[in-house]
Amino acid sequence: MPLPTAGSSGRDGRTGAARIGHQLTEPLLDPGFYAGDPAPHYARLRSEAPVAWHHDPGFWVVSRHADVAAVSRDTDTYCSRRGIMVFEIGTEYESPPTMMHTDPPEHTRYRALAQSGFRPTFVRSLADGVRRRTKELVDRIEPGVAVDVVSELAVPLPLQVISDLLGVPEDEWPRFFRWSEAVIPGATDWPEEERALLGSEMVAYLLAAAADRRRSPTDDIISELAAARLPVSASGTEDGGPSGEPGDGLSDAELAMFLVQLLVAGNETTRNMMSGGLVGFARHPGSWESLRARAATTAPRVTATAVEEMLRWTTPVVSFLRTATRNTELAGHAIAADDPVLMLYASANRDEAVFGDTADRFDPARDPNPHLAFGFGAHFCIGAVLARLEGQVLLEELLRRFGTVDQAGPVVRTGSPVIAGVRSAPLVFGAA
């Protein structure tokens, strides 16, 4: 029996299980769903409809770890160039808005151009600066006094570090914050016109900085990208790869693609891992004290393990979309060519089949921890080393000063279906 094609009666002839799947996927388009606690609903999806079809606008939802990993690794069958978010379904881009919207081999070429700025040796060389900035922020916190860790720690630290990487003035970080928030769907309730204006300001600023670096290069990522030259294999592509002839520099559209992604992804995900992870400690009595006791003897290993659990627990990127390039099958379900497939990383990272009966528990000692918070396969997050460094240094500096952490008020989350954002998280740190 042939696989059904998009829109065929084979897929739309709904069984009872398929109808249940649609009912379970409906909340995924409701901003209020993400502002609450979606974890129990993800558990139902994994149990009752792990591969479910949502009728309007029409996409599959994949919620189990194994299936999300399978889609992620198979870039030939599931492509990114036709959109990575639900609202992009049916969109055609003249040029890719981010590197995440490309596929190998084009993605491989683009990634090679940006990789040098995130090579492990270079990122580790930033450790002293990251620690200095972290210490300055942590030392402002008073024991026993409630502090919003979002505004006081999680927002400024990644933005200051990204400012260093980009080679732009550190004191501009409040502007970068507004720009970054403006381009994340659901992160704010700002009018669309304001968000578009802020996005345009960001692109203009970054392109002006790139033009300046071409004239006067310095030791930063903008200078590297402004001076980058296309490899021979990048010329003449017709499907979204690097434009121009071998030896040419990146176009303005390509430079903007790189720099916007570095600025936005480089702080949004790390910020929400930090704030959401600290809330995890506050909500699980004894977890901070246990980590502190273990860190007294083996700090780097213990805190690195805890950061992995912060990443799993928060899963800053909730989901991304792929589009099937051909008829295929996933976990026994026929996926038709042109079908969009939404990978729910936030659900995959709570999958009992991988993380056992403690999957829904915050455990800073969890090891191994094969989470998918950085994605999987070709699109594995290019900034993973930097995010881990920032998270580990933050934990070490907080553990140095404080013996306890408790919640001091309600945690307010964003309604974004893309980034698991935390708007405010009042916590109280107790003296060591």
Ligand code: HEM
Second form
Amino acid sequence: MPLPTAGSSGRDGRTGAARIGHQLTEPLLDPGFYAGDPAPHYARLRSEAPVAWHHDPGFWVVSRHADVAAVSRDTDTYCSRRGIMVFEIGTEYESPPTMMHTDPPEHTRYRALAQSGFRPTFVRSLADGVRRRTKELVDRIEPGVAVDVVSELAVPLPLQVISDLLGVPEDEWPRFFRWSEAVIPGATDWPEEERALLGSEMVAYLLAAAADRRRSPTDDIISELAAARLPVSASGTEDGGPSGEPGDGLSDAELAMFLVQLLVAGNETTRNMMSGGLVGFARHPGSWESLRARAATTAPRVTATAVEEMLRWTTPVVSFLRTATRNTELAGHAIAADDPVLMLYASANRDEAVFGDTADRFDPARDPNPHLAFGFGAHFCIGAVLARLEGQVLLEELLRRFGTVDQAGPVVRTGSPVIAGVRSAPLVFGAA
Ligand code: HEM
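Alternate state requested, the form predicted in complex with the ligand (shown: the form predicted alone):
Zooming out: every chain and molecule, the one shown earlier first.
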């Protein structure tokens, strides 16, 4: 099969390589495609059409690890302000809906301000709370009794952790959970008006909480973010520094937008890392037992390594988009200014060129593991420290109690081209 080269990569489908590209990219927007196992299809894309044009809507699909990293790294040539998902193609924003939709130097300002709420020392200070929440949920699981790990662990845990992070009092939880479900696209089938109403109630709540923490700071992330200021050393934009003046902080509206974004960005992703990762163990006989044996001697390092494989294996964010700001070239293909470019993380994370001939195997001992599940470059996931902490504590608590994990019924996946979701996953844990 000839590989596409510059000149044969046309979008009109007249050349053989372009035709194959069209065929192979066609299923990518079909929700049904994601309900099965898309990995063999990604392998064909990488080998036969690694940079291929998808028709209607038109966008490039980039499936190899090196090319995904190259696009993500180059924020000058591939921008985020024109949307990060396929459904946003053609959208013009007056103001960016999230920090993910900004580019340097605006993005550098947001990032500098938001970073204070995600400093590793601050996130690690949450470890005791994360463990307490995890234990409460894991204690309810009985050995030998099938449990849906989606509804019993993966849905409540990230929501509880983020509620704690935001300082939401426990008596507010039921309301808060409804609000957060309402703002996560596709999480519920509630009517649009109801979702919109719940969404505005939540923004009002978060704005009030932000005003409250500005007056009387506590130790939660709202107080951290409300107090964040650009450092005195941050100067202008010419040296690549953030836009804005030293001492500048987030406005109330920016703060509320950012807090909503935390819910959206941090919930479904972490949820699916947990459920998809546990399914990975159940489907690979002996992987749990072997992790358990190794964890008994060097627990933190071993479980941290296993979490990276859960991330690679599940790749909770299937893909994100960029738009070319100028004519350029990618792996021998001419990309025109204004062309949307989809980075297929889920494929990059199975790339044999990086992960060798075990790329398609779930190997919790894989090390090094340069996966792209958290993205790459300037927008690298700001919540990665928190997601890793949650994954690690969950594994530790489950390993402490259970000696085996097996599938106890069919795993149902959600069909989404953006989030690799698991709707239900009945598993059975055996006594230690
Ligand atoms: C397993 C869990 C997670 C995965 C797989 C994940 C994935 C990602 C990816 C791929 C990006 C890159 C966006 C881009 O390049 O356009 C990103 C960015 C981001 N993530 Fe996560 N994420 C996870 C957990 C979290 C958590 C727990 C939070 C917060 C509580 C969070 C907040 C964010 C934010 C705010 C950004 C934007 C960063 C920026 O634009 O600079 N994420 N995430």
